[in-house]
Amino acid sequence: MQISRRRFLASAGALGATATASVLAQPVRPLPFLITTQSDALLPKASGKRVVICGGGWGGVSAARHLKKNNPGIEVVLLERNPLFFSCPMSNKWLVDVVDTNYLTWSYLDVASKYDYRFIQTEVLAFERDRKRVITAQGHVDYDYLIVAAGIRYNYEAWFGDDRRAAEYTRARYPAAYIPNAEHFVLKAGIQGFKGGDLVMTLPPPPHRCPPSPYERACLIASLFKQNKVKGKIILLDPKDSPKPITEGFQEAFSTLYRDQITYVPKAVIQEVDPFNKRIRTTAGDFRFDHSILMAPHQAGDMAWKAGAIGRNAEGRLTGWAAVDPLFLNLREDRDVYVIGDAVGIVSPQFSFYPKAGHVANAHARIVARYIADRVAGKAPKAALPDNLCFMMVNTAPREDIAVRFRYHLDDQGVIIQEQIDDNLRRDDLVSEDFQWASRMYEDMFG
């Protein structure tokens, strides 16, 4: 039997009144099972080696699963503030109902139970690396090895400085939806309820999460507008001189499929954003909007900052990204702390950053899980490199994708070299490969 929210709240109120009367009739007793301070231990000391993973995105979940696969004797603890996993990869398709919500969501508790690791829903507040300790909202957890899978944060400060009101207003009204999951639902409602006018999308400067995905999002929204005969224009403000990666494939989609729906504006570096008056000033001109998707610049997620993982450039300024050993992904000054996925900083003078994509996060997780398992077993880890594969849907009627693949190898000087292969020809067989890729990834993380 399904229970409505109204019935549930009414029942809860009745139960609450009964419980209150019962409590008043009882003597007051301490509740030792409740953690009352952040200094209390959330877990007892581990009997063996313990790995604590902070962040339950693609990297964090993959790391937990593969650590237990490589060495079942390692105690693995995953800390994540969200109650359910929500996948950013494939979410652009969800925005226009190509896939449903169940396709993107998974139970942390179910997968933790299946693979015998511990999931704790909590907020990570701080790190005491000298004591090898993570401080959470529920108490502290000690570790032998730490994996920080921090994802990204929006650098609204680049637009608004210390004006928190403008930042919060922007995130609430015009969310970027690159951090799961509440803002995805706001964005979807805004897109599907759009009645017409100018929808302006600002693209963040590189590096940012999933480089080709803003262009895919623009195409899918344009496809929705086209099918529903919405009299609206998507104005895509890109700080780059052309769509990258998959340049030709996106350019062809813009000009052939969505000539009446998409206006692509290159070299549009943001100079000022006024969300209250719906105005944006850029190096390519000024724009007003009826609705907007405002993607601020990206940085490593908050946990990477709290962990003291952010690097500095030659001038001593913070880079906004974690400084790691390019091959082993541990902090240079702390080899027991690893950073994986989107938060990772520069790894090569040739291409600078790995693509900040779910595929790379999963690859990093599997690599670091093996590194740690080898170290626990007393072995010296052998360096490994990730790969990356991204499919982007550009049409829904008929469904057609384009794609890009990245391969990595070491040159004679030990520098990581990137090879990029764009597949610009949109076609339906890539859609099948797209969903097969997602199935493989989900199987690898959740079984």
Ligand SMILES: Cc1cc2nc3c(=O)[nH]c(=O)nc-3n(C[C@H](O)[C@H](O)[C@H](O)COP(=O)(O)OP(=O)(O)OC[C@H]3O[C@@H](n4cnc5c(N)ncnc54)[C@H](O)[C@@H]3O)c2cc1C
The other form holds:
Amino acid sequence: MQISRRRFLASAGALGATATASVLAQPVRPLPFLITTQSDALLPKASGKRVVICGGGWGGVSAARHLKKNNPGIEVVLLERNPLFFSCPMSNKWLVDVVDTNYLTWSYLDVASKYDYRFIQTEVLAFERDRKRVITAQGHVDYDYLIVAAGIRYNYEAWFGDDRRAAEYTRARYPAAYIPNAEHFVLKAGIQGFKGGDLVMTLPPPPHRCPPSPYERACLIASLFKQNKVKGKIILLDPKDSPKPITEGFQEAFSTLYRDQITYVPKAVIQEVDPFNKRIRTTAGDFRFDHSILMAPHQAGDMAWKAGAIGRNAEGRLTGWAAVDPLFLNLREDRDVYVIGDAVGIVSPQFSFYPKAGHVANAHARIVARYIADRVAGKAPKAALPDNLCFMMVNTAPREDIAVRFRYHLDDQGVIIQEQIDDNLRRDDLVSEDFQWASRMYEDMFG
Ligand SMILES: Cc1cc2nc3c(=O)[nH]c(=O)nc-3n(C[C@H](O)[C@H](O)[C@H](O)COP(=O)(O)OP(=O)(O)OC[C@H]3O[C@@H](n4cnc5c(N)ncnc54)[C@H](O)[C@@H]3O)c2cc1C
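Next up, the form predicted in complex with this ligand in place of the form predicted on its own?
What follows is the whole complex; the chain from before opens it.
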């Protein structure tokens, strides 16, 4: 039967009227379906156990992969604000073109689909721990277990109080580049375009992210200046009395390789930073700079604060770091909330903090993934400790590294004890080990 033009129009009109009627019957939504707000449920209720991981850095990505490996039946949701993973480890080498941007960058979407977990790019805004709920910019997600892998924040308040303009100016012009990744590009352009003069680096007081990495950065920038014959001096303002860890390895590099490029200033505790007039006052004297890498003190990342995970000291003041059970890495008052990686606070009276390293964050992730798998299976988790291994490139012509290893064990009292082994002799075989280490880590996180 042929449909006449008149009959077609009539039936199309009837269909339109039905569709309009059904749309009108729906509750009125102010926004299209996929534009959500914080009060919407971002995901339906989980059918089994759901682990939500907040933060897709070294700790979070490692946790997602190992949770699925240990327990494929578990639902894993990774919440991260950045669209791509950008690695801080190896980024000092990227600053001076030893590796390229591809070497540091990984796709969250690819790895999530490969290991069958869900990646959601969103800002985590708040936690309702009593309801086991995370609030994100796009809606809320309920969890059975929560892993907070928050990384660090800069405590600019210690320098500038509530002067937000000074903090923003500092971050935009003289970034520390200790948080990926916009800052890294500003820093790279700054040092590669540096024409000469004084480049001042302020080191944060301990504990801070990757303790030996500021010294590695100074060495690599110095090697760039040397190579490009830039008449620049790097002035390292260190609140400590000597470089730590790998003290002799760095001191030797400063005095023999970079005598004309690096001035190391110990016991330089920051008293005042004036980014607008390029002036810094310290306990070791006052300094002016032509360019600077201004590293404010570090604290646990914002999500650890929002999760209510920050501990208090004996005087009742906030410590800036998450208070966790040293062995099980969960909040003492909330066993279903784990904190891993750099955000973790004091774990031992002997050495206080684990080194804030990607290697440790990865080890924490594996350990917590095992704890959760055991708990889901109804078993009591058995305590495990991380290790740490860190390579630092101090020379690019020829390429040479130094290294440090940390091992941990429990003493008779159940206290975590740290053993530190510095490898101070710079040499090329450590460079190969450095790249092998990075490959192993990337393989573990991204496959
Ligand atoms: C220059 C440099 C060199 C380093 N070299 C080494 C090395 O050689 N070896 C080594 O082991 N370690 C090294 N590190 C240290 C290493 O980068 C960190 O220890 C590691 O990244 C810590 O992992 P994490 O998961 O705790 O934090 P991160 O890797 O920082 O992950 C935190 C994540 O949380 C996300 N996030 C934060 N807030 C929110 C929010 N509100 N909503 C959504 N997402 C959020 C962030 O975007 C980030 O992806 C180096 C660091 C630097 C800066």
